[in-house]
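Let's start with one chain on its own, the form predicted alone, as structure tokens.
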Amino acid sequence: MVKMTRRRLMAASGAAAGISLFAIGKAHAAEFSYKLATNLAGDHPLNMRAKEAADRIRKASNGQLDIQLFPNNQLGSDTDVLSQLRSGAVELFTLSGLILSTLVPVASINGIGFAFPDYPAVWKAMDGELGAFIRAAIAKSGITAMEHIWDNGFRHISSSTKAIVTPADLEGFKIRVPVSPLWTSMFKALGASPISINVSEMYSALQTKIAEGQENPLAVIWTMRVFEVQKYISLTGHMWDGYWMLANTKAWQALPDDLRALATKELNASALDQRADLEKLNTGLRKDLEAKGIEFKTVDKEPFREKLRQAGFFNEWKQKYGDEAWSVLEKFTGKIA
């Protein structure tokens, strides 16, 4: 098992070490070769413990299964991967269930704005009835969802342009948003003026001043190099996003049983690590990216979901999702309208 460390993930930094990381060489055909797309670096630790899980499955398969990991959107934007994985040219995919709700709107519901406060809140919902009643819904889709899901983290709002501490201070504010209703509805709420677009476009987005700002967990601010063309970083903690790992069902099927309970024994189990090593990381990479140049500011949460109150924001997605799946969300969040 690789510890997963800070200074692990630095040392993995640059593009052409993160290619060599991931190349998965085959000694012999599999019986089953297994594609898994990723829109991450290749120094994320998604992808660290991905490939362990990988190697691991390989080598008590005895080669039967070969899962090859194609990181940082190398197969195409999420869009695209998504419709590959719903072809079947894509056998398995990562992908942030705010996204998959282009596809399976309810997916979306654990990134409602300012619900969840902390991880055990999230992990005590998305290891139990709110994540089952997602997966029951993403498998209407023909799409197969892993038990656990994996940890995308808390997102905060970066800026290049001016510091965000109050709501006013996102009035008009350009913000690139991934391609996701919610996002775009909650910033539009706040009074940004939200961009959708794919995260393989994000870093261009922002050189270019097309965006002055964008939301992600600290990991993928520093794994993608965000720091680079921003300059402030507000901890909102706005939302909590996860990555769920998704197999075309038709595909999963095919696997012998027991390959089959290979793979989901390993991919759940490294999912359990990539937990423990991206909640460390994302309180250590503040050093770091303070050390890049990057103000942190603190803000008071309250008034952006006193804002959101306001806005109707709560009750137009309640609307949307049903009765029944918020009140599954509220059971671990506690009232949030």
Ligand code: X2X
Contents of the next structure:
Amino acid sequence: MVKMTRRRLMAASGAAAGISLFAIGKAHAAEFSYKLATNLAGDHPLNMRAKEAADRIRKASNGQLDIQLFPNNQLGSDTDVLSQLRSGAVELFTLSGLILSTLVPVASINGIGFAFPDYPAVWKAMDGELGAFIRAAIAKSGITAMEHIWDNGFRHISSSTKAIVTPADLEGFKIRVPVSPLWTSMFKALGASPISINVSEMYSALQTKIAEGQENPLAVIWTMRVFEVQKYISLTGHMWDGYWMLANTKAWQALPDDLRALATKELNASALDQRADLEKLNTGLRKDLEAKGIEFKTVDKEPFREKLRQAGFFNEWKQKYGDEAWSVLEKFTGKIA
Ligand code: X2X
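Next up, the form predicted in complex with the named molecule in place of the form predicted alone?
Following is the full complex, with the preceding chain placed first.
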């Protein structure tokens, strides 16, 4: 065996049933070169862990599958890249389920205001029946979602003009939200004036005061330097948001089974690593942000929830999603509203 040339070895092993070609020898140019787009800064844990997964996949496949990471909206805004994913111009994309809901309505359901109390409840739902329900809906749109969703985090409201402590403070507040009907609906119900803007334009919208505030997990506020153009952060934790690792289904199915299994396994493993990174990062960031001049406010969530109730927000969205989806959500959150 040792004297065999690589080519003959590969031919021989390829002939043997069940042995994958990519496990043997060193490959030349990648057979599959796929783009992975993200909307986050390069030093966000999502990009660091995605890069690690890509490296492991490249190595274990001897270069047959080369996943190139394009962070920071390099390939366009979320709205643009979602179209590219659908057409196959981009093969892989991490996207918030709430933004994906413009295509797959039920994908925003985990973002219902104040639904999840904490991370254990989130992971139980998203790795369990609720996540499976959402992924089945995504699969009908020519997009494949990997099993483990990546963390974005619990979202908090920041502001350059005034601290948001009660729902009254949100009255007429110009807040940038990502492009998604759920976000607009929720902040309207809270009395604010939401403006839909992709994150690629968020910093400049805040800088030029097109929006007074925005809402995001601390890790995004930190890595996108939002603290430079904001003064207050109110710890509203008003929803949990995650990133599905999405693949164009045609491109994903074009991979040989063993290569697809390898990539799936490594991407899912990195999702779990990333969740742990982010939980740690979000815990430590408060004092880093304070050191940058941000003033933190703790808030009582109940009046915000009550305001949503009074506005009919929960009933409206229950009807939109339908009883089946809503009851799957409530299995994990308890009765909502
Ligand atoms: O657009 C946002 O605010 C962000 C970065 O959190 C999402 O991708 C939903």
